[in-house]
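Consider the single chain below, provided in structure tokens and representing the form predicted on its own.
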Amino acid sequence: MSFQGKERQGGVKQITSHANPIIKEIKGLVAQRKHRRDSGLFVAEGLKLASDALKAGWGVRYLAMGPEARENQAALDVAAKAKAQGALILEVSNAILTNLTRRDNPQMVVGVYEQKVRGLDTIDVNERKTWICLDRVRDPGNLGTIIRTGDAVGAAGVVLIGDTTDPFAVEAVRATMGSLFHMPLIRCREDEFIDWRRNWPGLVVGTHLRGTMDYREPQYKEPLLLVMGNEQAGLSDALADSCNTLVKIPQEGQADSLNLAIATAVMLFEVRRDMLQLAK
């Protein structure tokens, strides 16, 4: 079965060469942050993510479809929707998919999408939601997991402060498991965030070694900014000073710290617990 019967024209292109310019372009998006930044595009793997992106209204540039996809009705439906929105459908071999994704067992669908990043001025400060604010996150897996966890608890979105890892890196996108397409991303400098935060009407809570309060003690209320620090250094002094409340997550044993994604999850579910109690 083909996406367009025996004819491949218009929005469908068969590619057999690893040296094809489009294949090289996609490989560049996987490998190079600069290429993603300059083009405003990124790569996401899998049929589920392709479906999620289309449902959420993200622009799709290419869908590379392997042989299995051409016999899968759900994949054919996604390809038809993407083509109708102007995407170019690429019929490729499994060898090319492996080359694109650098995985021995690639997904049958690989998509190229348009990035979406907003500014602080797009946040509705009166909306009773929790925003996750991340200071200089370095690990793409941590960032992707936080985005996924934020989606799970119904957070409003994620604010990326300072020099953070690329949320559109393949490792980060994989870790989101599709939540990237549902969670707004805000990017800003530290000084921009601190200045904007002065007009925040609700609570600003950070986790920090200076915190003297157990994270379970505050009565969390929305709107809320949850500010989490860099994996190695924690929150900068300036960001810590901008918080209303600094809390700590008590630990036992010999570990000196929690993984950032786990610590953020602990905080988010504590906030959610308080929100559910307030709603009763």
Given for the second form:
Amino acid sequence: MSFQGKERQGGVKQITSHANPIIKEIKGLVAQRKHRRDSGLFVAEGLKLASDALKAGWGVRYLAMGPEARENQAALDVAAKAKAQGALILEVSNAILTNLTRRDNPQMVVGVYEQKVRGLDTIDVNERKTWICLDRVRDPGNLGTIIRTGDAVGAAGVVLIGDTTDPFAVEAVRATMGSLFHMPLIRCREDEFIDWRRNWPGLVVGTHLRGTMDYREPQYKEPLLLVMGNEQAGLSDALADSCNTLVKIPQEGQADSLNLAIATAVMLFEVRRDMLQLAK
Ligand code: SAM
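Got the form predicted on its own; any chance of the form predicted in complex with S-adenosylmethionine (SAM) too?
Let us now look at the entire complex, which starts with that chain.
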């Protein structure tokens, strides 16, 4: 059985067998990028995320509710809303929840949601905000942390450039702590980005270990594109060339570089500091 083309008919289904086809499909979504790509669905764990997803208008396909959730009023309220939107509520055991998420202490609710990724053409270039642009980000934990941090500073969203890790992988979704549902995601090729960026009305700032300018020097203004490099290779030459400025965060000690998510956070809070000062 496949999720694709399946009718949206809200209801409740008790599942007791690990071999149930829906359970197998959810496990496939957890384990394999191909399943997520083919179905356009992904798995997120927890009641808070289910509530965030519903509030932000994301499509919910399934909500698996463990025994604890079925005794919890907040979980029942979320399930009622999801069901009204056409989700199928799955009543499952803790053993099935553990099996689904490969976690010893599973959350009481596990949801299956519809992915949302947009193209560059959906970006409003005049909106005075910062877009975080990631060159071939590889690590799902880094990507999730960057989405969460971007949400925390009020960034516009994240642009995924080139061949990146899957933002809908369970590890990435976990690291976003729910911010995935509030931060628009854009996906594009490198050449598309470089082409599109030619009409960008504001600054394009890249971060580079060979940058000659201290990251605190520029006067940041929005709209802004903040371009961050790949964990192993750094920023590609083509992307570096497309930036107005390449900045460096000065370091002490022996570390070659900062972790990508940490460097992004340092940059975002510096931009935010300048924006708050401008607003005074
Ligand atoms: N070996 C890579 C290199 O040569 O660039 C290290 C990449 S670093 C782990 C990942 C990204 O984080 C970099 O491409 C850059 O965007 C950012 N970054 C990390 N440390 C930085 C620093 N001190 N200054 C500026 N950017 C930094």
